[in-house]
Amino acid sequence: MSGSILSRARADLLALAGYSSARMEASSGALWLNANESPWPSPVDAGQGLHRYPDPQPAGLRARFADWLGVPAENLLVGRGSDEAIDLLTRAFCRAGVDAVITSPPTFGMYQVSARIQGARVVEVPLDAANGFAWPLDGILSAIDETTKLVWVCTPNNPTGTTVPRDAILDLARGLEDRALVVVDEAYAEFGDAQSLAGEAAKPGNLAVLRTLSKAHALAGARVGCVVADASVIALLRRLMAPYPLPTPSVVAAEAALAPAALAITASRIALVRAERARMAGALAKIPGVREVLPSQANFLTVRLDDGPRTYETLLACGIVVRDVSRHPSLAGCLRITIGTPEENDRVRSALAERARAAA
């Protein structure tokens, strides 16, 4: 890098101080008096000191997400899934009202949500449906201009479930040196073939990670994520985001499932995943009304059909819940869905072969 990619943060944030909670003065200590806790565990607390607030950053999951991403610690900042990241990162780069981000729909919407929040401007180079819905490498650098701030790239891609080569995206990275941040959004990693980016986004540079528990580690509930980035990066986000943004019982059962013994576990659940995704894929493929199954990468198909909306009406009224992303025109009669346990997944394929019978 010959210089940084601070240098294309907001400059009145670079100053700010953040505000510094009573847990980050002292984080240990004998008789804690310094941020008006309740000197009694609650009565619901369970053992788990829910009268503490905990941790602004812990260490413990810090030091078990870094051992699984293969990053140090400095480069990391866990947080709430990988929305918390979004936010973050888009406030920390984007002046409203001047600034821009890049995306390449369809993809994930938060990425547009919360540049509009920001007030920046969504500037859409949308992958390529006529070719596999492949990356637009070509029209991102055409579209960079002074304004732009972050590039997003999902990859997997929610919803079509394609993956960008790591090569093109390192090169993207490369191309932007000091002009944008390029964040990839690897929600879904686990259940693909490629190499992770986190190792090359932990390097000084412009390359930002995002990884989950939501999904393979099936922690949803608990909502815990983290962004790994350049140093520099992380430090102004810690001063950017709340003061404790992890509740204890979410750091709890974070740390938990990146133990070896969890992650055992989820190899395995995600190779059931990933087989199951495989005969789904042929066996939706069959099904009448059904005219195309995209091929997939994630944890979830998406399945065009002659008449989406409708067939997302009869598989509700069955009590199936999918996701119908048709809005999107390069998606016409398009449902997302989950891959299951293969009693559920059964459940689905037998739904749409009897609406396929009816409509015979």
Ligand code: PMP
Given for the second form:
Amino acid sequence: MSGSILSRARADLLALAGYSSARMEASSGALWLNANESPWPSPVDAGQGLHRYPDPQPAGLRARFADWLGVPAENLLVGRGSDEAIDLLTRAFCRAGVDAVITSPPTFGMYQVSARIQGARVVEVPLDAANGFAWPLDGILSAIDETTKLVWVCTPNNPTGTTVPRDAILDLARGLEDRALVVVDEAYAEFGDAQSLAGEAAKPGNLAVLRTLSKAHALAGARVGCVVADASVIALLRRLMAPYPLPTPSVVAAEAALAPAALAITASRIALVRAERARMAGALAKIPGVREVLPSQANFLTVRLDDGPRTYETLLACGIVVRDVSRHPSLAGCLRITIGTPEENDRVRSALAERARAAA
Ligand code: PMP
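Given the form predicted alone above, produce the structure of the same protein in the form predicted in complex with the ligand.
Whole complex next, starting from this chain.
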């Protein structure tokens, strides 16, 4: 039933009016004396008007996101990166000590961290490591019960780089109807071949999509991302989020990043990352001691080595910082290496080749 996923949100929050900030109550006027701001710009203000609180949901930025993703603005909430969206969704749906989320490890750690902070249970249905880290649809279906509120789907997945078929996600969402919200984290979608599910998430129902400007759009430091979901879910999240979540400089940077000129540059960089990913995957696979390079649709390669943790130390000694992901049982010996510039990638390749030569 459309819109009824809201019936699975926390009942105590549905009744909460939320804080009414000065900027929400009035957004136009000539004389601004309603928010106890300074009437003068800060002496360090570079013309951005930082003496004023920002719009809680800047219309211009939402319109840019809406255009970019091809969804109505009412289905979209902008916030401080996907991390904030993960936290908000967890708080909105999960009652402490009662409800649960499903994650499929090895995957992004914040799904379970946010759940634990909220006091929700984390039910882990691992990816099928013996089968190319395939997404465990059947396992997820059998793990779902009346306490399940969120099912986290990360595609392309961090840290495996693998993807989840679009039709399987849509089947799961349809099968669950109004029982649980299926949240698809598309942080790395720009680097892959799959079509975004944002358009589907904007329809009434139980599918949500997270997007971020931290990866392909090169704005990790600005902290901007969005959630696309049923309009009723968006309205609830708006009531729960911080009064002024987005700093003005971040809004300005994000709007510019989603303008056509910046998107064109971003597209050419994405093409370069994809080409470098293919080049590096081929080159790394030939280095002795490299057992496997997982096929990746993201801007990183996860590489299984004879001795991952020691290789990590060797790279660190050369000043190269990668991520040791070997603590996941199915990723024993694995390092996750972000695709950098062609020169940076060559340095990684040379350092690994040099280590293999020294060990021979
Ligand atoms: N989702 C995934 C899968 C990630 O890997 C990351 C960052 N490592 C995030 C979300 C968080 O992104 P943001 O900077 O938008 O909070």
